[in-house]
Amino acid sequence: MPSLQTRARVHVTTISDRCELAPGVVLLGLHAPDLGKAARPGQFLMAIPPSGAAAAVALGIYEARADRASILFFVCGKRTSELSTLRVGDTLACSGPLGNGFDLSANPRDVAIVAGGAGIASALLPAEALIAAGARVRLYYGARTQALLVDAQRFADAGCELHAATDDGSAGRRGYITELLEQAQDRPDMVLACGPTPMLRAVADVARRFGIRAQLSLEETFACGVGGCWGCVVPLTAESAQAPNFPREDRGGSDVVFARVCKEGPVFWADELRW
């Protein structure tokens, strides 16, 4: 996977719109020209809490066009009730864009994206990237209920196929939307997926057992965000590109090394993972 990465810096930005999807999902538009123009898809910022008596918070950029970018986010503790109420007008300091994206060079042409509540803030920037280049793309959609189902039509209306699921069967199939991608009639040529660890694994067991290639975008609590720190590592086979510079296993190294989420990911190919 070829390095996505930006040179990231601190953006002083202002809320230019605001709104809720839904109770406790908070949509936070910014004016950032920089920020807008160099976000990729799958990348993230760290947005800092304007208090700044609470550490900044990981967030994907959900929207990057011109001038504006987004973050859409699930309000669940000290740092993201905050940034709640922030108000349009207001500033807020990010840093970004970071990390490694998706890779989409290979022009793939029919690509399923998997998303599951709060994933779906790294979604949108790969499906329009994909549609763009005039791939077929399905959204397999997974929430709680249906009122989480967040800006689901906004995805349809951009070109995606939707297939959702939800615990409670308000919307879809009642259950997990592994398995509606794991019953899909034709297979696609690659898998996205970006969500809670343990639908990740079983996005990565569906694509293995089907040889299909997928990346996934992996959930994890940063603290540097830029890799400084290695708090935020997960087991990579040492051949990955991705593959931090450690000694290979034929010159006393392992097989297996541990690459940082915020710095080499937070998108792998799922079979280079060794969870």
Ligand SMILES: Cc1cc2nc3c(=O)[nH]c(=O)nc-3n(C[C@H](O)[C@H](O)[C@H](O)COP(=O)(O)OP(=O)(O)OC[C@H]3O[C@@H](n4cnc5c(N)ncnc54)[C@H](O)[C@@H]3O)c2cc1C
Second form
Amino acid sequence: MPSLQTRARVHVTTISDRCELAPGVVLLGLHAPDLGKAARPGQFLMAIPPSGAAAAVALGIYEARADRASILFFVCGKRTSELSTLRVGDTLACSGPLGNGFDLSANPRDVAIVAGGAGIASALLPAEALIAAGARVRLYYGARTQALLVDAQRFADAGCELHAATDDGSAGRRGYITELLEQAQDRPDMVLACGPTPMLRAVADVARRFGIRAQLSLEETFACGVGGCWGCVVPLTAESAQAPNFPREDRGGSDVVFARVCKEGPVFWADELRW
Amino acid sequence: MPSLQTRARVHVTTISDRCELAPGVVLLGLHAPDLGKAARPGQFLMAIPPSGAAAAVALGIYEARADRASILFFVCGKRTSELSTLRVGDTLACSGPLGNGFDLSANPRDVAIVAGGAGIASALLPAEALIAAGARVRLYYGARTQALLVDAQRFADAGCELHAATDDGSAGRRGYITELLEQAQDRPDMVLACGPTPMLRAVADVARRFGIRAQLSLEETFACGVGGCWGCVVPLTAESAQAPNFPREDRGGSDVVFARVCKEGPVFWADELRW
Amino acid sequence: MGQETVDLSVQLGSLTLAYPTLMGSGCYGSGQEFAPFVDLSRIGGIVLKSVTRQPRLGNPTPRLVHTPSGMLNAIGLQNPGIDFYLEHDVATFADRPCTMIGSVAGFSIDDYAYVCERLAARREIAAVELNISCPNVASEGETFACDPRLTARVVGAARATTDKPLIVKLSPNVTDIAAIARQAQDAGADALAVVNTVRGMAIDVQTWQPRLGNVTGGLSGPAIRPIALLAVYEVARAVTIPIVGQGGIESVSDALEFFLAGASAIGIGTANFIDPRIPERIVDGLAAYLRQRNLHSIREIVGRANVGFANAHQYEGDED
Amino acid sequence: MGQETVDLSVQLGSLTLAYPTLMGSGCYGSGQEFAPFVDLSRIGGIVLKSVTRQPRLGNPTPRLVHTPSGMLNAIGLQNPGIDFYLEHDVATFADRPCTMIGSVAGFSIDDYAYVCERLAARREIAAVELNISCPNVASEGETFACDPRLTARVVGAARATTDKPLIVKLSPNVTDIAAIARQAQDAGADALAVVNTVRGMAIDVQTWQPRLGNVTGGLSGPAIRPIALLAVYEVARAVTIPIVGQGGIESVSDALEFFLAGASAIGIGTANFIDPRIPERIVDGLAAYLRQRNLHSIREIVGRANVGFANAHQYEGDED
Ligand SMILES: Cc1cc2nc3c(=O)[nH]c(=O)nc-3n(C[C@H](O)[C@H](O)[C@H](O)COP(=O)(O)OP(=O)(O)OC[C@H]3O[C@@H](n4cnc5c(N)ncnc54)[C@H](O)[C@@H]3O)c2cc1C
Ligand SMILES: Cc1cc2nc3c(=O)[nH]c(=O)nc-3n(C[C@H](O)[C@H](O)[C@H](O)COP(=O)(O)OP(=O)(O)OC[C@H]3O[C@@H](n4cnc5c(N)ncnc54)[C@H](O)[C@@H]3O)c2cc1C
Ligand SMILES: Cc1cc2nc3c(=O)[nH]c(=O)nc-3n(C[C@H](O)[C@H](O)[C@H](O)COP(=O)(O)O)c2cc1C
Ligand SMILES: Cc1cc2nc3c(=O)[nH]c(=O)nc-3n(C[C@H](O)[C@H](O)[C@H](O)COP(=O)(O)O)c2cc1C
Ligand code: FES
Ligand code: FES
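Which structure goes with the form predicted in complex with the named molecule, now that we have seen the form predicted alone?
Starting with the chain above, the whole complex follows.
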């Protein structure tokens, strides 16, 4: 996927708005003159916790307008807890935009976006871009329970068809969202997915059986987030266009190359992953 | 000084009120059914930072009423920063009251309380107790600058005579508060002091020259705060009534014993310290 | 959550602990200091502050520095010496509602044997821990745990003095802790405490002086947890006697890591300075964890970390 | 604050660094990755990711775990091997506005000498660091820095291949780092990097599996700062060659501690993952600190920690 990192820098943003979408799910609007302009669907940023006490945290870019971008996160550990204490007017420094986003160059006409949990944060920009390009977009949205199907209306308003599943059946189908995708009568011509790894694996599986290609936005533990430490890798077929510059000979019986999720990804073609 | 620790326990308090007395100086009112009742002048508590990410922090008990106690602190590091983010309604667990407070059993009639910086937090309870017992109380209050002479009016209202000094001369005398004490025309019959170590040393010096006894509330880095680790010690004459239970023979040329600031103190008689 | 009882008791040699939680030596006084804040009958036991042959005033001050997710201490074994201790302190231990374990430190093999023998003679003391790994004394203290032969000799000498369960406390400040653990086992230790503090230092950049009176100190707390956990894992693969895992444990999840790595019991030191309610919370959490998984005893998870999982993508090139 | 210029340059053997800040090997790629976020002309230099004779895919995943005030990594020296590296990568280093230092890892003395010689032949590389202390490779890697004799042999062999400044990177996972430092100096090292990561481990208590594909990893970040600082202090008293102090440095105050303990330059690794602006902030802060104290060069504070201060109250009893 094409490199989009040239406009990355440290943006010192101001929190312009804050909304608790559900218990433990926070949306922070960032006033940032050109972060939004630079961001492409599927890119992320590294948010620097103001206390300086912990590593920066990778977060998808949820919304991107002229001078406002936003992040949407689930409070699940120390760093997201700290970010959740930020209030309107506080400062938040972020490096970004980072990574290579979704490849929409094939101009797909009917796309299923599968999002689970915090993955929803990386789903809005591709949905908007595809709808703007005239494609049909269906959002397959999974969560533990109804309250955690956050901001679904926003996607409907943007023009997505909504399909939901919850673990407890409190909204949409009870069960996994990939089961809904699998039962789709008319198959999409491309799948984009963002969410927890087990969900991504299931999506890859469904797409393979459908005979369509899927792009997966992977989640990995990051350290640097910019390609400097090789800590966030995932095995890729050595033939992938996204494989990093590395000797390709098939030594030691291995035909994989470790690609950096933060640099070569976070979006990869499902059929090029060897996980 | 008499042991007052029998009523100590972990109090799960609720923040009842919060006031920023000056930039970086926070007063938190704690709703706690019996913390205030149990507290004696000069005692402290160990406040447990809610994140659980750092050691508990020793703070004087500023006010103590039936069901409300308060703490007053200067934001100077990680733990006080965290405490400063607490808001009304939040929970704060504290162990206490701890330590032995000021010994007011001699029934002094004319007392100088010397307080510097955060030391003011341990000055109100003894001032109120002495005034209630009919003593004259003068507060010698030192700070870097006028804005940091926090809550001075509160002491005046309680009936203290106020004498102030600031490093920059923005209020009261320019210079050290102990210089003011030294120039007192009519000497007090006892000095109580709480503040940074250099100030305490100067107070001890003045008191010695005045020929009166001084009680100093020491600040040391604490770990346990309850006498379990022997990390917070200060050397005391082996003859002091506050010396811990330890062999007294003068071995190796030493006639001192290390006493725990948190357990035998934090208040010590200046003339029994060997620092 | 079901109310079925789960068994949290563990064995260290002939010593049975009702709960697998020991309060680390030097961190918990003799227990009485913490009694207002915790129900002592719900902790496994207290390892008392280390005692030496002669009284020691300990190190110059300051003795404590807070560091990121941890702290340095250099107490220097302040204690009244074994004579005074036996006369004044030990009798008071009798009424504690948990197991009381003595800790012995020294500067020569003879010291250790002498103090160990005197201490072990007292019925108030259920077991003896040999602290051969204190990093905060001028010279000898830690040397024992840093040298396999010295370890063998000091443990052997202590073993000869008593039939009480003997726990030997090891140092992480070594190249190969497993080798030292084997020596301690072979010399007669009934259990190993893994680990004592990691050596460290801090400097005040305003005064240019070390922030500890002793210059160097011992690092404890969550900062060292990954180091301590690996030490437990390596020792567990080298010996057959039980291990008391310690170093930075502050939650039930941390405790579980140590059991899975091979500890039969855990030590809690610095976490008591964060919140004295932690030991009880850990005991409650362990019980809940076992119940959730339909396990009946904490012993079922000891050493069960699954390290066999292979990865097909490891690739080493043609090394010679 | 005055605008008088202060001298932040330092010498590592024949190598002059304009600023005393090196980006730690393996943490900073080849610098280009961080170029959008930092002015590379305001850092002293970049120690490149370690390169080996053969290509290495590195360790299985996961390779990173965040821990309290730190992180564990087990990258496993993923690199394309020296041939590919010289052909594709090294030429691109020429236009970096800071000093580029190669890093060499290996599994035999011959490996180190071979890669060192090939790398040192390139003018894009100003100096060579020998990584004899990587804890994340199956067997041999760290063994060199854990054994004084092996250290002497590998450093001697590398020294023979090049006149470029040779920095030897030591491991904290040893009983006596000073002894190893002396061997490295005697065998011809121009400078020492102190320290690499501390060995550690973490376990997932839900799956019972190690949280690193490699089972064990190296701990870095503020958690290890007190440990690294003591290592620098001890090495500084044992050798006369300059030291690059590293381990948990994230602020100017941290950096100053290392200079005072005896480091001539500092390494910054994990802090770049907290905030890529830290290296520039440290340089600014060092200059301000020197100006405030009317000092002219950073070299004036190296090793100046005052450890002579005695305390009258130390009291040891009658030890034998
Ligand atoms: C490219 C990318 C984009 C992302 N975008 C988003 C986004 O837009 N929104 C969002 O909410 N998240 C996003 N994430 C995920 C987010 O970066 C992580 O969840 C991050 O780790 C949160 O940091 P934390 O410090 O709050 O939690 P951490 O402490 O890192 O914990 C994260 C998870 O690990 C678990 N965990 C932590 N410690 C342990 C332990 N000792 N044992 C077992 N489990 C443990 C926690 O329960 C939690 O589920 C993204 C990740 C990537 C790689
Ligand atoms: C009995 C007692 C009662 C007390 N009562 C009060 C009170 O009522 N109100 C109050 O405000 N304080 C009080 N204190 C002091 C308070 O406990 C300490 O200031 C405490 O350390 C604050 O914790 P912290 O984590 O916020 O700061 P810390 O991080 O512990 O820092 C405290 C001080 O040390 C300095 N410091 C921290 N790290 C370093 C470093 N690396 N190098 C150099 N200096 C450093 C800081 O600048 C700061 O001045 C009391 C102390 C005692 C012993
Ligand atoms: C203040 C303090 C004092 C200590 N004193 C002793 C001691 O006297 N004897 C001993 O064997 N260990 C001593 N230790 C080590 C602890 O018992 C424990 O092994 C270590 O701190 C690691 O565990 P933790 O991280 O849970 O504290 C001490 C630790 C601290 C923090
Ligand atoms: C992700 C990561 C990768 C590393 N890779 C290497 C390496 O390839 N070679 C090496 O000598 N050190 C390597 N190190 C060690 C660092 O260079 C540094 O010595 C260590 O992390 C301590 O410093 P810090 O706390 O500032 O990170 C690595 C460290 C990290 C965190
Ligand atoms: S997180 Fe460092 S390379 Fe991806
Ligand atoms: S802080 Fe532990 S004894 Fe005082």
